[in-house]
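Starting off, we have a lone chain in the form predicted on its own, written out as structure tokens.
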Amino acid sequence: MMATLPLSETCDMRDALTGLASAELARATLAQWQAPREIEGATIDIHSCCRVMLLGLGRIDTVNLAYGASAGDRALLEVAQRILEFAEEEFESETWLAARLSGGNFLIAVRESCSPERWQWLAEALADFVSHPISDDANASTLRLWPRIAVMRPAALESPDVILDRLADTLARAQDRHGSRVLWVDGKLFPQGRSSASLEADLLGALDRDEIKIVYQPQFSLEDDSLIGAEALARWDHPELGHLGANALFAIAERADHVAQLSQHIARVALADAAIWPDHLRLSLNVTPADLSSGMFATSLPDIIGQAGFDPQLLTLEITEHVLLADLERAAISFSALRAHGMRVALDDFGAGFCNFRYLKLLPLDYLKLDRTMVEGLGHDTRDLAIFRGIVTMAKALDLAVIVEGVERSDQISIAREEGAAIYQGFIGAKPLDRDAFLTFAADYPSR
């Protein structure tokens, strides 16, 4: 879960541009995490269980010079959104913090301890994710930013200022070293453990042994709070690296050139699981760039659906903005063909990053799925409410239903319902559940 302070405190401690934690809030949170802890009445010093990384965007000044400060701001917004998406996926059961410190420098910290190998790999995977192309629709151009990351495990009781200073010094060295995207504060380049090649081999073996598991995030109707389905999310518990979410999984798969294989595995397992759900429940699947670049995607997916015995009219395909950048026209053709089979299409993470309205014109959409940053301020921020209301009004004009994700408070549900959104998902409803737990949840839900 994201690190939180009381709402009255955090409202004034957010970065004005991105909405991430400010440098002040980052320091306060790290100080809290690093403070001595009291166990059975005695205050003792224990080893720090934090992991911290500092991500720097080396080309953001170039973007500002070439396209203007507004383009740079839009790029920073998109990077902030990607960091949030990555953190929510990879740290779902951990306490974490994402902050913008200054310019193109972002801090990511996790309170729980994890192995150096996992922290190294997560930094590599985040760098891959952030470096995906960014569309700057205002300048009819595509940007790419190449991050460098400094990583560390702070020493016990190490102060926030010392932590941030050591990370900044290491990041400066990483940005001067070609070929080194991730650098440890203590000078290590690659902690002992799995190499990228070994990870790729591990992934292929895990696919063969059916070790890539799917969990299901329940989705609910805002009209009557009924359970209407779930979104499928991939997970892998690596024997050495521990929990890896979908972003890290696909980063490994991209390096091994097995994204399509991983994507098909997820679809087959999820569709087979959903085939035995109660008849009215819907399944949502995420679509990858590899799916869209495949000329066979629109024909192979209906075959997989048929083999699973699932009703295609109960399937929603979710696609995010950065996935669409490679070939928007092909995406529109593929989704039109799939909608002819009865499937629906959702534009995921809408309302963050560039929020490209051109997609609403060109793509055959059924849903807008609003990013959690669009609902966080509902109930206490009038500007957030005005923006939310405007997006829902626009969606209705386009005959699109609105899904809100990351819902954690009852007031968010009430406001989203009043404003006319259709569906919500988030921890207030249920956390992601494995296959058997979701079946039990679905069976028991009407009597809850």
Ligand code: C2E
The other form holds:
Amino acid sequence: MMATLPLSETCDMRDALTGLASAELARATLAQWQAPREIEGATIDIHSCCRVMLLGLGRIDTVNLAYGASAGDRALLEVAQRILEFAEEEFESETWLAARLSGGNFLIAVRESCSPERWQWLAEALADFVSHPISDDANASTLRLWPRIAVMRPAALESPDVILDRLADTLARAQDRHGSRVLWVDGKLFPQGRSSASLEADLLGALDRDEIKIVYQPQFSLEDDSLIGAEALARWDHPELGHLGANALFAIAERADHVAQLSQHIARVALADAAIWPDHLRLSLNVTPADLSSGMFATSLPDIIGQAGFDPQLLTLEITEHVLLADLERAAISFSALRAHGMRVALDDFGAGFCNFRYLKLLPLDYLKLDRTMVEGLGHDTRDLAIFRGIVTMAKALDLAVIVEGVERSDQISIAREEGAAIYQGFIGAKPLDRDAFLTFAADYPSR
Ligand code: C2E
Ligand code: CA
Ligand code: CA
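Form predicted together with the named molecule, following the form predicted on its own:
The complete assembly is shown below, putting the previous chain first.
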């Protein structure tokens, strides 16, 4: 839950470029979190629980110099999007804050207590996510930013100014230092015990110990509101660190070079689960570029599907447009082979970041899955509606069905329906459900 505050009208709440919280709002939020709390009207609790991190993009000035200020702005926007996506995923039920303080400096904070190990891990996973290549079509170029992150647990009653100063000092030290992407304010590289290598090693065990959970988010037809299937989404319930979201999980897998094992595990479990769903329901699986380049999906997926006893015609593979496919031609060959088995292919996250129309040209596709940011403004922003309309028209011309995701309001559903999209998915329909909850949901869902 993003922090909301009653603030004076003079307070500039949003950063104009990125839409994240402004520095002023960040200060006001931290001040509120750090204020003593009254418990049951009498006891005063001065215990501070919040955790904060300051992410700095050291190279943003170089980007401005080399590519121009507007390219720098686009890169900052993309980083802000990634931070937002990451926070929404990882801090599902917590109160959190994401702000741009200045230039390439971003503050991320959660109000609740969280172990130092988890905070360290979140910082590392966020650094990984932010450092993925950013493609800039306007300059026909790709750039990478390597963030450094200062992390801390503020002391009780420590003021926002002191917190931000201490973070800024630490970030400056981290930026001077080679090799330490994440630095604690008290100077430690790792809080205690667990190192990044041990978590990476943990992952293989986690696959065996059944700590990787798969949840299923229902998808609905816009034509008649019927349930048409679900997307499989992975989580890691780590015994010590708690809940790790999909982005953190895949960042760890990538660093440990275990993406292929993780993807195979998810495919096996999800296909076995889906084999007992009511007959007509479809399953969507996310596919990473690493899966495609390892050749695993094209060769072993049909076997995994056969072993599970799932009908390949009911399987959709989602490939994200967000991550750059190193070898589009090869991906196109893999997908063509899979489509020959009856599977369908969706281009995921369309409209998040920089749209790459080459994907539409080269990949054999069935669906265009529009990112949440493309449907957010429907109903109150005429430009968003115009863009949406244009994309649906383009999809129709290419014979692609449109899926809208991240739908949270009913007006988005009616507009998407009127404009000719085919399928919706989002919290308004249902949140991701565990295996049994999805079975109950499907059984109870009125058939049309
Ligand atoms: P995605 O494929 O775009 O998945 C949709 C994400 O949006 C999910 O987050 C889902 O929980 C969230 N979401 C769905 N409806 C709403 C809504 O109405 N509002 C908001 N705010 N969020 C909504 P999740 O599960 O954390 O997954 C994040 C990303 O991680 C996925 O994005 C996907 O790219 C990746 N991922 C997740 N599971 C897997 C997996 O099994 N394999 C691979 N390769 N990637 C995965
Ligand atoms: Ca997806
Ligand atoms: Ca998506």
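Between two forms, the rigid core is the largest collection of C-alphas that superpose within 1.5 Å. What you are looking at is a predicted structure, and each value in this text was computed from that prediction instead of being measured. Numbering follows the first chain given and starts at 1.
For G104, the Cα coordinates differ by 2 angstroms or more between the two forms after the core has been superposed.
Once both forms are overlaid on the rigid core, the distance between the two CA positions of R59 between the two forms is 2 angstroms or more. Core-superposed comparison between the two forms: the C-alpha position of F91 differs by no less than 2 Å.
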